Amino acid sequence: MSEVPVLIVGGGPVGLVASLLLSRLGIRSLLVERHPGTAIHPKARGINARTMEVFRQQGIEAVVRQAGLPPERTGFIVWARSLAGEEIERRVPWGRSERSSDVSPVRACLCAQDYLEPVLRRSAEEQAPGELRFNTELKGFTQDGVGVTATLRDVVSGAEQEVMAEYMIAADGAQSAVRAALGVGMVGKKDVYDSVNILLEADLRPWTADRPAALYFIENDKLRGTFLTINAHDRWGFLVNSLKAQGYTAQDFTPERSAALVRLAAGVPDLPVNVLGVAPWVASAHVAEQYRHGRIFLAGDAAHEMPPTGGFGMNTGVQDVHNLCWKLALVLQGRAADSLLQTYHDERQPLARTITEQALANAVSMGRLQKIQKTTGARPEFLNEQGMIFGASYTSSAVVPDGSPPPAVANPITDYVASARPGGRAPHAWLQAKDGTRVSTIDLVGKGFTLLGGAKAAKWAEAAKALEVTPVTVGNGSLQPADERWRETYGIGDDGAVLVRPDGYVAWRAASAAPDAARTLAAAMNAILGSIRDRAS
């Protein structure tokens, strides 16, 4: 029997990112995926700016962008009677607007999943000590107080092997076999509407080139469907929702019928269309009751299924493992107590419930659960969810409150106020180096715990070094605030400090100096990681 610290089940974006994250944290893992390779269908496409920040901190932002489309080729969202017909509405998604640069130095990206996964796979395989095995399925597992014993089967040869892992991450998708075997209950609504994805080749540039969009919603009295931009040239997806409500069944979508529907939606009866594939699916809006089950953790679609309206499924999953993997690493290294692992559920499950509810609300506003009707468009929050993307705030034992109230916002889904209040994402602020180059605070965190201190925070910095926390001084030395945003968003004086976790969220904040900086910071770290006594036990 072979042994590995972490077994990852599932080789989609969530599992691949988990492998990459653990390797960069120095933790061995084994990823198993039953399919022979990465995705062959576009599936998810939108990568929001928060996920791109994660990719940036892992050194893969540039290669992901290279695999996707530049922002100027997906700048709009369009509603029309047909591609060649009347345009009803046009929006600029917040993530692709100039306003987004105030919140993050990183822009959202459109990269189809079958383009993204090979990038993630190469990056994960380049990182030792992770191992990836495709054509390998999980046949069964048991767990006890010391680990998970898994039976793996080679899909090609049929050979079986037992692996002992200290922990297992189940990233095996919406039909998760691990979730089913654990008997996990789900909260929310199952099977809210049915859909079919049509992957096709057709040159749609005559009707799209002058209004480049990520999505073209087609709504008329005969059809409701969506053109999904993949390469903005001759490779597209076409999505038909609410099949039963529109009088269709999945079996109706033969290649010939699918091509006819694409021509109808395009408004071009003689359009040459080559149907590459047809994939029916059913949208659900529910979340696992518990993300942690002993030594097994649910992540991605295994933990939450949500309608794609808003593009949150893959993004939420990637951010799940970004939250989980540093905690696993510290526990495996003996630097944190087991109690830290429970904060994965405490932080991510409530947020997933909120996101899933909002994704469903988007779908309802767009008529996805109804027959074709004359109302068009979507609610104002659709693709304008900066508050939900950047303003999420965690409450758990891995956050030490400072007594400050959360920022006041009129709409927590759309509105974001940058703040370094404990529990929230450490906000973006521009700093200026001695050579005049600008550095974002986003680029100073993500490689472990980081202490961002003011110009007179030397004692905090000394205390940080003793705790293996990286100190960064702002305002006295190599980095100066480029504008007032640092002071406005971080809310500390020159002798204050902010402790940022490896996932970029604020764990603790001191507005000013303390009588005993070393004792104060050590107490905060013990509260976050678990006491020394707990760790020893």
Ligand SMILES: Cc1cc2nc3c(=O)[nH]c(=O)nc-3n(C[C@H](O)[C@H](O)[C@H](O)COP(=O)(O)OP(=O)(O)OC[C@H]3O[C@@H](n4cnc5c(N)ncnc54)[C@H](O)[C@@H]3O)c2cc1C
Given for the second form:
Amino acid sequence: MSEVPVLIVGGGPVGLVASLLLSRLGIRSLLVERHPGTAIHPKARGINARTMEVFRQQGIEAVVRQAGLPPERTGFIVWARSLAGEEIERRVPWGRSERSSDVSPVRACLCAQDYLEPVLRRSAEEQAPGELRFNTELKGFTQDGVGVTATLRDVVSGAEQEVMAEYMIAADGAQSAVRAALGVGMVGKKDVYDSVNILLEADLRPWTADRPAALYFIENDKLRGTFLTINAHDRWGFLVNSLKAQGYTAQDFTPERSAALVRLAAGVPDLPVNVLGVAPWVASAHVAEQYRHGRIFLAGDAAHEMPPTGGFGMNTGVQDVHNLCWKLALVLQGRAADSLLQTYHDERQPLARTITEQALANAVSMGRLQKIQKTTGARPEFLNEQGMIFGASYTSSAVVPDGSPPPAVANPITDYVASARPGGRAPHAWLQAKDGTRVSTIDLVGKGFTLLGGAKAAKWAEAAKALEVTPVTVGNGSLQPADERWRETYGIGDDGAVLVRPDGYVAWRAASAAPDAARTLAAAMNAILGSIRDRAS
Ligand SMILES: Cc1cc2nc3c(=O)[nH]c(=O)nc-3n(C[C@H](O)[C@H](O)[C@H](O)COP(=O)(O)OP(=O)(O)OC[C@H]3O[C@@H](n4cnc5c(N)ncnc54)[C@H](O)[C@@H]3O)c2cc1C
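Now that the form predicted alone has been shown, please provide the structure of the form predicted together with this ligand.
Every chain and every other molecule in the complex is listed next, the one we just looked at coming first.
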């Protein structure tokens, strides 16, 4: 029997990112994926700026952007009677707007899942040659106090092999067999509406090039569907929602009928259309009651299924494993207690419930659950969710509160107020290096904990070094605040400090100096990582 620290089940975007993250943290893993290769359908396309920050931290932002389209080629969302017909409404989503650069050094990106996954696969394989096995499925598993014993099956030869892993990440998608075998309950609504995705070739530039958009919603009295931009030229998705409400069944979508519907939605009866594939799916809006089951962690769609309205499914999944992998690494290295692993559920599950509710509210506002109406549009929160994306705040034992209240906002979904309050994402502020180059605070987060301190925080910096935390001093000459944003958002004096976790979230903050910096910071680290006694046991 072979042994591996972490077994990852599923080679979708979430499993692939988990593999990459673990390798970069020095943890060996084995990823198994039952299909021979990566996704052939472009399901997810919208990568939000927070996920792009994760990709930037892993050094793959540029290759992902290369595979996708820049914001200016997908700058709008359009509602129309047909592509060639009357335009009803045009919006600029927040992620495509210039305002988004106040919040992050990174812009959102549109990259279809079938273009993204090969990039993720290549990056993961470069880090862990031979540790990603396609054509290999998880057939069964058992777990006990020391590990998970998994039976793997080679899909081509049928050969079976047992692998012993200390931990297993179930990134096996919405139909997760691991979740089913564990008997995990789901909270929320299952099967809220049905849809088909049509992947097609057609040159739609004459009706799209002058209003480049990520989505073209078509609403007329015969049809409700959405053109999904893939390469903004001759490769598109067409999504028909709410089949039952529109009087269709999935079987109606033969290639000929699908092409006819595309022509109807385009409003161009003689449009040449080549249908490449048709994939029916059903949207659900529910979240696993518990993400952790002993040594097994649910992640991505295995943990939460949500309607794609808002583009949160993959983004939430990537951010799940970004939250989980550093915790697994520290526990496997004996540097944190098992209690740190429970914070994965405590932090990610409540957030997924909020995101799922919001994705469903978007869908409802767009009439996804009803028969065709004259005008549906979408609620103002749709693709304007920067409060939820950047302002999410964790409550768990891996965060030490500092007694400050959360920033006051009128609408927590749309309004983001940058703050380094413990539990939130360490905000973006530009700093200037001696040579004049600008560095974002986001780029200072490394593989371990980072302590951002003011110019007179030498005692905090000393304490950090003794705890294997990387100190960074802001304001001492080598890194100066580029503007007022550092002071406004970090909320510390020159002698204060902010402790940032490897996932970019604030774990602890001291507004000013403390009488015994070494003891104070050690106590905070101990609270976050679990007590030394627990770690040794
Ligand atoms: C129309 C549509 C549009 C969407 N748009 C967006 C968007 O814009 N932004 C966004 O963030 N999300 C979007 N999503 C959601 C996104 O596609 C999913 O959230 C994402 O694919 C989830 O990734 P995952 O890795 O968790 O699961 P999956 O992508 O489903 O991958 C799971 C993998 O596990 C494998 N597997 C399953 N069981 C086993 C087993 N026993 N052994 C080995 N392998 C196994 C499967 O073969 C599969 O490859 C959209 C979805 C749809 C349907």
